[in-house]
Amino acid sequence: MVKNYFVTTPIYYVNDRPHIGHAYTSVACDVLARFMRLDGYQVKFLTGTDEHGQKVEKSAIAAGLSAGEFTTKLSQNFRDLTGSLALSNDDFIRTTEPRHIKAAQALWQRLLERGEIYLGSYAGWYSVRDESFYAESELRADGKAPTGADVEWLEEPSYFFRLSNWQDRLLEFYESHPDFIAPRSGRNEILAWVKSGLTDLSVSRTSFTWGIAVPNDPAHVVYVWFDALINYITACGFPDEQSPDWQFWPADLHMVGKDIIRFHAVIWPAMLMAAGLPTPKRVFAHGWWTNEGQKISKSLGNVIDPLVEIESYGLDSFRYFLLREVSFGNDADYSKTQLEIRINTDLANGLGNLAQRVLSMIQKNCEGRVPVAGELQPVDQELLAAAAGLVEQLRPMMAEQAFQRALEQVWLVVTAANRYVDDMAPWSLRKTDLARMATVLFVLAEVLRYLGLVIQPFMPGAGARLLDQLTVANEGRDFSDESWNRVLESGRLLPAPVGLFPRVGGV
C-alpha cells in the first residue's frame, strides 16, 4: 500500500519580493518532499501566495494598479522562486483562484450552519501591516503592536468565529498530541497563550473590498487570515471530499515561521474541529535569520535576496548552508564568512575532494572502470556499514525536521571515508598490491554511491552529478531496498570525473 505525505509551506504574502525567510521555509519543505518520495511515499508538496487584505489593496493603489494586476505581478515573483530554488512542489496555489474562493465560502457556510460563526460588531485595535487584531493588553508601552507596527482603533460590523468555545478542546488536543507543535519553545508559547484565555475572533471586514465575499452578505469580505488558512484544504479538493486529492488530508506537516504559529496551531485546528474536519498532524515553526549579526529589515537595507546568493555561491551550496548551519527551529545568522567556510570545508574539501580523489584514481589505475573487489577486511566492512546505514539513521531525524543532525550524520561518513583513503593509501597499494588497491577503490566507490543517494534531497544537482559519474541508473536512485542495495557493477566504464564543488572566496 502506497503511503501518502503532505507537506506545505505557508502561503507567502504578496506585498514584497521573496527574501531569505521564504527561501528557508521552501527549501526545508522541498528536502522533506524529496526525501519522502525517494523513500516510497506518494507526496503532495504545496506552496503559493496569499493575496487578499487591506494591505494589498493599499499597496496596489499606491502602485497605480488594480488589486488583481498587483497580486498577479507579485505572485509571479514567488512562482519564479520555486524554479530558482529547484523546488519539487506539486501545486502552487493563489488565494485569488476560483477553486480557493469556492473552498473558503464552503467552509464559511459550514461553520455558519453549525453555529460557529455569528454576526456582531468589532471595536478594537487593528494593524494594517500585520493584518491582525490586538487586545489592549497586547500593545507595547508606546501604543504599537507587539511587532512594532502601528495600530488604529477600528469599529465596524463583523462576523465572529466562536474561538472561545474551543479553548478546552484545544488544550486536550495538545495534551493527546504532544508532537503537534514543534519545536518545544513553540509548543510552550501556544500552551501559555491558550491557557490565558481565548476570545472570539473577528473574521470579516466591511471597510475595504479586496477579499472573498462572505456568502449571502456581500457587504463583508472574509478576514484575510481566515481565508488564507483554508488554502491547505483547497489544494486537497475541498469541498469535494471525494476528490482524489482529499486522500492527502490531513497534512503531515505545516512548515511556518515562528511569527505565524498562533494562526496555524490555534485558529486553524479550531476552525477544522468546528467544521468536523481532521486536523493537521504537525506544525513546525522555524526561527528567523539575522544578517551578519544584525536584524534584517528594509530600513537597514540588509535584506538577503536568495537569487543573488544563488548566483554568487550556487544553488546546492546555498541550500546546504541554510539547513546545515543551525539546528532547525532556532534563529540563525547569515554570515558570508561562515557560508564560505562551510562551502570550502564541508563541500569542496570534504565530499567534493573525496569524490575527485576516488574517481580520479579509478580513472587512472583501473582503466576508468568500476574496480573488482576482493575479500573485504573489517576496516572495509566498517566503512561500508556506516554508509549503508545512513537512510535508516536519517528517517527519524527527517520525521523530526532535524536537518542539521541529518547532515552531520552524512558528513560523519564523508569524514570517515576521507580518513579511510589516507589510511589505505591506494596510491601506495598500486605499487605493492593491485588487488587490494582495487578492493579499496571499490569500497570507496560504493560509499560515494550511498552518499550520492542521501544528498539528493538536500542538494539535488550535486546528488545527480555524483550518481551520474558512478553511472547509477535513474531507477536505482531511490531508497527502496532494491535500489539501496544495488551494488555497483564491476567493470562498468565510468566517465571522466568532474568536480562537484568549486572553492569560493578567500577563506
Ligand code: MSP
Contents of the next structure:
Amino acid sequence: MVKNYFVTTPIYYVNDRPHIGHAYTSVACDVLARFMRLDGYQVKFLTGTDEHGQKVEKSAIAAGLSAGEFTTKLSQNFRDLTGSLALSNDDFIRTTEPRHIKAAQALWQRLLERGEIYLGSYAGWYSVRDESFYAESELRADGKAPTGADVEWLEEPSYFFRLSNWQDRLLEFYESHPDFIAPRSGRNEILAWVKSGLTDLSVSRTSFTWGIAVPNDPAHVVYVWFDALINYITACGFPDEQSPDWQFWPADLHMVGKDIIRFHAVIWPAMLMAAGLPTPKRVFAHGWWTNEGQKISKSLGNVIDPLVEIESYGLDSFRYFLLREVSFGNDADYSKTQLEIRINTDLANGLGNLAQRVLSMIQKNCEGRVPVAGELQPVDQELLAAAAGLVEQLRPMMAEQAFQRALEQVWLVVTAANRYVDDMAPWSLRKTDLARMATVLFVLAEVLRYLGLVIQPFMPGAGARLLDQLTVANEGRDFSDESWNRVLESGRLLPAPVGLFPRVGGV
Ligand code: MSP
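With the form predicted alone done, generate the form predicted together with the ligand in the same format.
Let's see the whole complex now, leading with the same chain.
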C-alpha cells in the first residue's frame, strides 16, 4: 500500500521580496519532501502565495498597480524560488485562484450553516502589518502591537467565528495529541494562550475590498488569515472530497515560523473541527534568523537575500548551513564567519576531501575502476555498518524535524571515514599490499555511496554529483532496501573525479 505524506510551507505574502525566512521554511519542507519520497512515500509538497488583505492592497496602490496586476507580478518571485532553491514542490497555490475562492466560500458556507459563524460588529485594534486583531490588554505601553507594529482602531460590522466554543475541545485535542505542536516551547505557548481564554474571532471586513467576497453578503470580504489557512485544503481538492487529492488530507505537517503558530495550532484546527473535517497531524514552529546578531528588518536594511547567498556560496552549501547551524526550532544567527567555517570544515575538508581522496586514489591506482574487495577485517565492517545504518537512524529524526541531529549523524560517518583513510593509509599499502589497498578503497567507495544517497534530500546537487561519480544508476538512488543495499559492482569504470564543494572566503 502506498503511504502518503503531505507537507506545507506557509503561503507567503506577495508584497515582500523573498528573504531568508521564506528560504528557511521552504528548504526545510523540501528536505522532508525529498527524504520521504526517497523513502517510498507518495508525497505532496505545497507552497504558494497569500495575496489578499489590506497590506497587499496598500502595497499595490503604492506601486501604482491594480491589486490583481500587483499580485500576479510579485507572486512570480516566489514561484521562481522553486528553481533557485531546488524546491521539489508539487503544487504552487495562489489565493486569488478560482479553485481557492471556491474552497474558501464553501468552507465559509459550511460554517455558517453549522452556526459557527454569526454576524455582529467589531470594535477594536487591528494591525495591517501583522494582519492581526489585538485586544487592548495585549498592546505595549507605547500603544503598539506586541510585535512593534502600528495598530488602528476599527469599528465595523463583522462576521465572527465562534472560536470561544472550541477552547475545551482544543485543550483535549492537545492533551491527546502530544506531538501535534513542536517544539515544546511552541506547545507551551499555545497551551497557555488557549487556557487563558479564547474570544470569538472577527472573520470579515467591510472597509476595503481586496479579498474573497463573503457568500451572499458581498459588502464583506473574508479576513485574510481565515482565507489563507484554507489554502491547505484547497490544494487537496476541497470541497470535492472525491477528488484524488483529498487522500492527502489531513496534512502530515504544517511547517511555520514561530510568529504564526497561533493561527496554525489554534484557529485552523478549530475551523476544521467546527466544519467536521480532520485536523492536521502536526505543526512545527521554527525559530527566527538574525543577521550577525541583529534582528532582521527592512528599516535596518539588513534583509538577507537568498539569491545573493546562493550566488556567493552555492546552493548546496547554503541549504546545508540553514539546517546544520542550530537545533531546528531554536533561533539562529546568520554569521558569515560561522557560515564559511561550516562550509570549509564540514563540506570542503570533510565530505569533499573524503570523496576527492578516495576517488582520485581509485583513479590512479585501480585504473579508475571500482576495486575488488578481499576479505573484510573488523575495522572495515565497523565503518561499513556505521554507513549502512544511516538511513535507519535518520528516519525517526526526520519524523521529528531534527535536521541538525540528522546531519550530525551523517558527519560522524564522514569523520570516521576520513580517520579510516588516515589509519589504513592506502598510499602505503600501494607499495606493500595491493589486495589490501583494493579492499580499503572498495570499503571507502561503498561508504561514499551511502553518504551520497543520504545527503540527497539536504544537498540535491552534491548528492547527485557524488552518486554520478560512483555511477550509481538512477533507479538505485532511493532508500528502498533494494537500492540501499545494492553494492557497487567491482570492475565498473568510474569517471574522473570532480570537486564536490569549493572552499570559500578567507577563514
Ligand atoms: N501569509 C502569512 C502566512 C499564511 S499561512 C496560511 C505570512 N507570510 S509571511 O510571508 O509574512 O511569512 C512567511 C514566513 O517567514 C513565516 O513563517 C515567518 O515566520 C517567516 N519568517 C519571516 N522572517 C523570518 C526570519 N528572520 N527568520 C526565520 N523565519 C522568518 O506570515
